[in-house]
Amino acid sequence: MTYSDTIGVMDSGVGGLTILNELVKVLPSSKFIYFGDTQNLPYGCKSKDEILFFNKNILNFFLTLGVKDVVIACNTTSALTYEDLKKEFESKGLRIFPLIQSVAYDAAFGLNDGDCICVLSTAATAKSGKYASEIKKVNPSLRVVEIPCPGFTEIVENRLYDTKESHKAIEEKMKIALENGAKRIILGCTHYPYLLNLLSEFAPREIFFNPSKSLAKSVSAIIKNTDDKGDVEFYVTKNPEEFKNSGKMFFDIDKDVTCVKMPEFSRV
């Protein structure tokens, strides 16, 4: 694989495969490297300093391979560290596509002034207020309620779809969204589209917004298809076989997953 024409896709685990799946649909002849930071997942409960440290390691890894374009397939990373990463790495030749900032227009499209958008997300993304700030750049008259959903990522990663605890957690968060009169509910973590069957027990499927499709559209507007044969390589920082087994639910991983050792965050 010639990495200079390869698109890097980065996430903390299998959730970003949602975005990879959409990217492959719109750019079928492109080459991709998917990097899942499985050693440090989930990002949603970690500090900005930790996430920034992990993100810099991943981008430096992409640089060593000669990758020029990187898609951030993680809402928490887009919310907390994108501006820092852009400032440091675009001067090194990386073009970075952030998730939240790229989909805000589509997320707000078609709604009326005063309508409410609810965002289901990790605690870190919700605390950042990034969805609200980006959406209000598009339409300041919209009301945005960001709802932290601790545990949702673990439901997906561990496939706990049928437990009473999972159903109760989802019902509690959907109650908040419905009480706020949500006209649109953003699945503000790349894991959450895998919860859509459970979420849609409480609201019509059509009001849920999946940012993955919108991000893929945004990327494909800039990066064009070539005549090459598409390909994907997979890298993780821990448990490659577990990643492969879990990831197969969401993407057809038909090759080995490479495990790479990355520096550990120092808490001193």
The other form holds:
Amino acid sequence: MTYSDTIGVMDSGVGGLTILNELVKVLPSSKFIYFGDTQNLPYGCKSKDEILFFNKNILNFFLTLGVKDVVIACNTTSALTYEDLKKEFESKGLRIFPLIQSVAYDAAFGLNDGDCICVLSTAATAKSGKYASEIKKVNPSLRVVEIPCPGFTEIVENRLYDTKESHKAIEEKMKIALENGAKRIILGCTHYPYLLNLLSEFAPREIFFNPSKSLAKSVSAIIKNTDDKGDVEFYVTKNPEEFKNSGKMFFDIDKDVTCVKMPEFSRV
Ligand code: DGL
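So that was the form predicted alone. Now I'd like the form predicted together with D-glutamic acid (DGL), please.
Below is the whole assembly, all chains and molecules, this chain first.
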């Protein structure tokens, strides 16, 4: 496989597979390389410095292979470090597609002035206020409530769907959304579509907005299909078999997942 026509897709773990799942539908002829930084997850409780360090390692890895396009299948990265990554890596020849910035229009579409949108996300994404600022560019009258959901990524990565603690945590966050009168609830972390069955015990499915289709649509507006045969390769930084098992719900990986070692973050 040569990589100059390959699209890199990155996340901390299996979350980005919810995006990849849509990307392969709209770009069936494309070659993808998926990178899950399982050694360093969850990103959502880390500092911007740490996340930037992890992100740069992944983009450098893509660059070494010759990849030219990268989809950030991670809200936390899109919220905290996209601008820095764009500045540094676009001049090196990478074209980067961010998540939140690409889906805000669709996320706000069809709502009435004054309506409330709640965003379930990692703590880092919620703290950044990125969903609110991007949605308000589309419609400043919308009320955006960002709800941090620490621990949700771990529920998905460790497949803890049936525990009392998971149900309690989900109920608690949904209560906040419903008390705020949410007309729409954004799954503002790519891990959360895995939780849709649990989340929809508290509200109808139609209320949830999963950004993956919108992101895939915006990527396919720029990258075109060809007659080539599509393919996906998978890389992680830890536990390839766990990655396969936890990711199954969105992507059935029927090949080897390569484990790569990345430099470790050290505070100086
Ligand atoms: N899936 C990522 C996101 O969309 C990161 C989750 C995490 O590692 O905390 O934010």
